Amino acid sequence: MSVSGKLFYNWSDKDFDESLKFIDTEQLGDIPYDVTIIGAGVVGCALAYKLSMYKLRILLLDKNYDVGEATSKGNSAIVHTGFDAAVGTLESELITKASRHWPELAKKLKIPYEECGALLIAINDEQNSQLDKVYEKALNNGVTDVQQLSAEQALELEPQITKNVLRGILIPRESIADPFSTSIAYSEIALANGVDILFGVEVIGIENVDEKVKSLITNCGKKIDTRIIVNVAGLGSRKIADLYGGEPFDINPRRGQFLIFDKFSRSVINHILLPIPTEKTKGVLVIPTIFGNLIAGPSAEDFTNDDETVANTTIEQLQSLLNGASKLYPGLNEQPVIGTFSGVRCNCKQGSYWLRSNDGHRGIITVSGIRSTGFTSSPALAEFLISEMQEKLGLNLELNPAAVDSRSESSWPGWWKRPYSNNELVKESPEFGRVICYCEQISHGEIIQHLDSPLKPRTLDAIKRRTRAQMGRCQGFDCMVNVAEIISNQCNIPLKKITKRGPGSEIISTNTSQY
C-alpha cells in the first residue's frame, strides 16, 4: 500500500488547524522532488494523478486554497468529443482520445457523468450552408458517429427548439460531468499515492535554474528543491515563465459569462443545444448540467492580464446571452434565472495547447493556452506531458505496484447519490437526515463528511463545490451562515475567521468603528 502524501496550507492565522499549517520545508522532507507541478487546476491535478502511478517524489502546489479554484471552476462542464476542433492539431488529438476514455474514468473516479448527446442546429441559410463542412470536420477528427438530421428529425428529438431549424447534426457522445469532482478526485488519488500538496503557496522566484536541482522561492520565504518544473499555472503561466526565462508567448484572459436557470427548466431540454461555431467561439449554447439545471453561455470577451474586472458579470452581456440562447430554445425567455457566473479562460495569442519542453532551461515544461477543452482533455494531456518528460527531460518511470487508480463508492457526492435515502445510514448517523441547504437538499452529515475528506477543505467555496450547499435557488442566502457555523464548530475555527476562499475573504467584518 502506498504511503499517503503530505497536505499543508500556507495559512498564517493562529486559529487555523496547526496540523495543516505549512510552517517549514522540513515538513516536506529533505529529498528534492522529482517533479513539482505549479498550478492545481484540472490539468495540474490530472498530471499529479497520472504521475502518482510511478515511483516518484511529486509536489502539487497552488497559490489558492483549493484545487480547481481558478479557471477550472468556471466552465460549461461539457465533455467534448472534439468534433469541431481544428483538424490535425494536438488539441484535436487529445480531446478525441480522452473523450473515449471518459465513461470508464468517471466510474473509477466517482465523477457524476451523463452521455446526453448534443444537437447542433442551423437556423438560417448562412448556417445551413456551413453544416456540411461541420459534418466533414467531425469525420476528419475521428468522430464518426455523428448523424445528419432533417428539420423534422431535429424537432422530434427536441420538440421545444426553434421552429426555424433547417437542419441539424446529432453528436451522440457529447456529455456533461461535474468539473469540481474531477479536480478533487484526481488530487485525492494523487495524495493517497504519496503526492504532496501545498495550498496558498505562490512561486515568486527560481534559483539554480541551470542546475539539475532547482530551487523554488515561495511567497512564504521557503525554498523547495525540485528536478523538474511543470508550469501549468493557467493565467499565471506567463508570470511563472518569466521567472525562468521561458520562450515568449502572450496570454490574455478570455471571459465567458453564463446564466443559470432553475431546476424545473432542465426537463424541457434533453441534449446540449449548439449553434454553428465561429472561428473565435463555439457560440452561445444551451446546456443541461449534471446538477439538474440549464445554463446558457458562454460569452467570449478578451481582457488584459491586469484588468481587475475580468471575473465580473455584466447586465448587457447576460442579456445578449439570453437573446442568443433563445434563438435555439425560445422558451428560455420564460425560465427563471437563479444565478450568473463567469469563467476566465487562458487564451494564448500563439494558439491553443501551447507546450514547450526544456523551455529556456533543461528540466522545465511550460503549458499554456489550455482553454475550455482542458476539462475534457486533461487525462490525455497528462499522459502526453509524462511522455514528454520521459523522452525529452530524462524522467525515469517505474510503475508503483501499490498505487491506486480509483476512489471508493463512498466518494460519490451526496447530491448525486442521496445519503438521506439510505435508511440504515440515517439511523446510524442522524446528521445525514438533517437538511442544512434546502434548495439542494444537502445535509449536515454531508458537510462534515467533506470537511474530513482527504484535502481537508476549509473554505465556504470549497465546501460549496463538493456538496452544492449555497449553489441552489437562494444562492446561499439561507444556508451560508449555517455552513460557516458547521465549519467553525467542526474545525475549531472562530466564526469570524471563516472565509469564502481563503485569508482575506472573511465573511464577517471585524471593523466596527463606523457603527
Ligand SMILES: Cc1cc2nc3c(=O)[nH]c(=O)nc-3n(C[C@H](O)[C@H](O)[C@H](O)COP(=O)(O)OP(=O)(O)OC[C@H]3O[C@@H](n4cnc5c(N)ncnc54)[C@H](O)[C@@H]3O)c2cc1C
Contents of the next structure:
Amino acid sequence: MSVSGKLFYNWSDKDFDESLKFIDTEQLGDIPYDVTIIGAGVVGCALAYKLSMYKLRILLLDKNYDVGEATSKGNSAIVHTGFDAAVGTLESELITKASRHWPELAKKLKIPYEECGALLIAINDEQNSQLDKVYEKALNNGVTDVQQLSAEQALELEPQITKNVLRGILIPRESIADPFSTSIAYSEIALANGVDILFGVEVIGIENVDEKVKSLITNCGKKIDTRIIVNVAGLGSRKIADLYGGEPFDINPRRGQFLIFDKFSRSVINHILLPIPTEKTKGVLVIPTIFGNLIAGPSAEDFTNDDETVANTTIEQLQSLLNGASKLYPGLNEQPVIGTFSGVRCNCKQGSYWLRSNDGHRGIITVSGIRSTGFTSSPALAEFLISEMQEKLGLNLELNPAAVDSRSESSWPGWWKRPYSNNELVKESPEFGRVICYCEQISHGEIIQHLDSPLKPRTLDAIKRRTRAQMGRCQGFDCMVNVAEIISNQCNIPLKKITKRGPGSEIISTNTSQY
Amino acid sequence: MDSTKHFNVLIIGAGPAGVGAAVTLSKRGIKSIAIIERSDKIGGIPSFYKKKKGGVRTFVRWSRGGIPVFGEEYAQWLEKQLLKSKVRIELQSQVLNIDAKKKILTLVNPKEGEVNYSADAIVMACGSREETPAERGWLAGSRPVRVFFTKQLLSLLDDNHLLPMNNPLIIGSDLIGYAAAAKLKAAGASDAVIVDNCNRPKCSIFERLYFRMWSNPKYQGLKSKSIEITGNKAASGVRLNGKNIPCDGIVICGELIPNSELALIGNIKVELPSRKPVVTEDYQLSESGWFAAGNILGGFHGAEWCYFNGRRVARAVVNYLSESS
Ligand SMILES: Cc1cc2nc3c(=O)[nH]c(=O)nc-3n(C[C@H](O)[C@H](O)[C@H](O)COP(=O)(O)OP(=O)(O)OC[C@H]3O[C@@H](n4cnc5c(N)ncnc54)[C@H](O)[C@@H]3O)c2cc1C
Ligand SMILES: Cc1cc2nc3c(=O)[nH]c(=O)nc-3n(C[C@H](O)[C@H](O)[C@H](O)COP(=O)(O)OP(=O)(O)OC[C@H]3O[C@@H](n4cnc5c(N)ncnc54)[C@H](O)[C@@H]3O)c2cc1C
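For comparison with the form predicted alone, would you give the structure of this protein in the form predicted together with the ligand?
And the full complex, kicking off with our chain again.
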C-alpha cells in the first residue's frame, strides 16, 4: 500500500477546515524534498503524476487554490495530432508521441475524450493553393492518416459548413477532451501515490541556489527545502527564473478569447473546423467541446509585459471572432451565445518550449513557453523532463511498486455518467435526484461528492470545473447561491466567506452590515 | 417505458403563469392535471422577493387597484389558489427532456430518479431568466467575484440576510434594476449607480418615482459599444466610454430571455437568438398539443399579466382537448 501525500491550503481564515490549513513547514516533515514542482498547471500536474511512479519525495505547489487555475483552464481543449507543427522540433516530437498515448491515458485518468476529427477547409483560391503544403507537412510530421477531400466530400461530412468550400483535409485523430479534469486527475493520482500538494503558496525567493539542498521562500513566510526545483510556472516562470538567475528569456503573453455557444449547436457540427493557417496565426476555429457545446476562437492578441491579469474579454475581439468563425460555418450567427472566456498563452519571445536543465545552477529546471500545445503534450513533456532529470541532474529513479497510474471507476465526472438516471442510486441517496444546476443538470449529490474528492476543492470555481454547475446557459443565474450554500453547509464555512477562487474573492464584501 | 404516468394536462413551471393555467384548467373540469416545478416552492420568481419590514414591494396587483405587494405575498396567494384546486403538485422535479411528438416529459426528482410523464396537452410555463453578459453583446471585461444576477442577489439578501456590497453598481435600467437599487439601499448599502447601454433608463418615470421612497440611484446611460467590468479578484467597477465608475459589487439586472430550452431540445420552433417560442394566436406551439404561457413567451411582463395569461392559455387548452377528443 502506498501512503497518500499531504494536502494543505495556505488559507488562514478561522473558518477554513483546520485539518487542511498550512500552518508550518513541520507539517511537511523535516526531510527535504527530492523534487519541488512550482506551478500546478497541466504540465506541472502531469510531471507530478509521472514522477509519482518512482520512490521520491515530491512537492507540487501553486499560488492558486486549485490546480489548473491559469492558462490550463482557458484553452481550446484540442488534443492535437501535431499535423501542422513545425517539423523537426521538440514540440512536434512531443505532440506526436503524446497524441498516440492519449486514448489510453484518458481511460486511465477517467477523462472524457472524443476522437471527433478535424476538417481543414479552403474557401478561396489563395487558401486552396496552400492546401497541398499543409497536407505534405502533416505527412512529414508522421501524421499519415490525413485525407484530402473534394468540396463535395467535405460537405457530405459537414453539411452545414460554408458552400464556398473548395477543398479540404480531414485529420481523423484530432480530438477533444475535458481540460479541467486533466489537471485534476493527474494531481489526484499523484497525491494518492504520496506527492504532497500545497495551494495558495507563492514562491517569492530562493536561497542556497548552489547548495545540494535549496530553500524556497514563500509568500506565507515558510521556507521549503528541496534538492531539485522545476519551474513550470507558465506566465509566472520568468519572474521565478529571475529569482535564481537562469538564462534570460522574455514572455509576451498572447491572449486568446472565445465565444461559447449553447448545446443545440453541437448537433449541427461534429468536427473541429479549421481555416488554413496563415504565417501569423492558426486563425479562428469552430470547436465542439467534450461538454456538448461549440466554441469559436481563439484570438491572438499580444501583450508586451508578463502581466498575468490580461485575461479579459473585449467586445471588439468577440465580434471579430464571430465574423471569422461564420466564414467556416455561416449558421453560427443564429446560434445563441451563452458565454465568453479567455486564456493567456505563455508566449516565449525566444521560441516555444523553452526548456533549460541546470539553468544557471545545478538542480534547477526551467520550463517555459509551453504556448499552444501543452495540454496535448503534457504526458510526453513530463516524461521528457524526467529523462532530463535522470541524465543531466543525476536524479536516481527507482520504481515504486505500490504506485497506481489510474483513477478509480467512480472518478468519471457526473455530467458524463448522469448519476440520476440510476434510479436505484437515487432511492438510496435522494440528493442525486435533486437537480441544483438546471442547465447542465447537476445534482446536489454530485456537488457533495466533489467536496470530498481528493483535492478537497473549496471554491466556487473549483466546484464549477469539476461538476459543471454554473457552466450552462444561465451562467449561474439559478444555481450559484445554492452551490455556495452547499459548500457552506458541508464544510462549515459561513456563507459570506465562500469564495470564487480563494481568499480575497469572497462573495460578500467585507464590512457590509448583517441585514 | 411502461412506467409512464399519463395525465390530461401537464404544466411545466409553478410560477404565476403555470399556476394561472393549472387552477383554470381545474375549474373547467379537466380531471388529471399535474404541475411540475423544479424548485422546492410554488410561485416562481415572486417567491424569491421576501416580505420584510421596511422592505421594498416590487409586484403590483393591477387587479386590486394597483397596490404593490411583496413577491412572497403574491406567491403565497398563488399557492393558496393552487392548493384549493385538485391539481397534483410535483416539486423538486426538473423536466430534463421532452418527446414533442409523443407528448412525453422525462423528469428527475429525489423520490423516483428519472421518470416519464405523458399527457394529452402540455403547457410550458418555464418563465425567463436574465441575459448573461455574453448574450447582451456589449458587456465584457474581467471575471471577478461579486458580479451577480438579480436572482442571486435575492437569495443572498432575502433568504440569507447577507448584504453582499456597500457601493453597488447596477447594469440594466429596467424595473428590476431600480428595484434592486431600492432593495440594496433598504438593506444598508449606499445609493447605487445604474448603468445601461441606452441614453435614458428603461424603467418608467412612475416606477422610478415609486422607488425614490427608498433610494435615489444615479443613472449613467450611454449608447456605447461596450461596457467593461473591472477588478481582478473582486469586482471593482466598470469602464464606460473611457470613464471608470468604482463599486464593490455589481448586479446584472433585467433583459429577460425565455427559458425555452425544452422546446429547443424537442425541436419545437423557437426563434434564435431571441429564444422566443413561435406561438399561434391561441398560444399553441409548433407541435400539436403544446402551449406556452407567461414570460417564456418573451418580453418583460409583470407577475399578474403572466397569471392572467396562464388562465387564457388554459381556455385554449380546454378548446384543444374538446376538439381533439
Ligand atoms: C487560447 C489558448 C488556446 C489553447 N489551445 C490549446 C489546445 O487546443 N491544445 C493544447 O494542447 N494546448 C492549448 N493551449 C495551450 C495550453 O493551454 C498550455 O500550453 C498549457 O495550459 C500550459 O500549462 P502550464 O502548466 O505550462 O501553465 P499554467 O497552466 O499557466 O500553469 C502555471 C501555474 O504556475 C502557477 N504559478 C505561477 N507563478 C507562481 C509562483 N510564483 N509560485 C507558485 N505558483 C506559481 C500558476 O498559478 C499556474 O497555476 C492553448 C492555450 C491558450 C491560451
Ligand atoms: C430576476 C427577475 C426578477 C424579476 N423581478 C420582478 C419584479 O420585481 N416585479 C415584477 O413585476 N416582475 C419581476 N420579474 C418578472 C417575473 O418574471 C414575472 O413577474 C413572473 O414571475 C413571470 O411568471 P412566469 O410564471 O412566466 O415565470 P416564473 O415566475 O419565472 O416561473 C417559472 C417557473 O418554472 C419553473 N421551471 C422552468 N423550467 C422548468 C423545468 N424544466 N422543469 C421544472 N420547472 C421548471 C421555474 O423553476 C419557475 O418556478 C422578474 C423576473 C426575473 C427573471
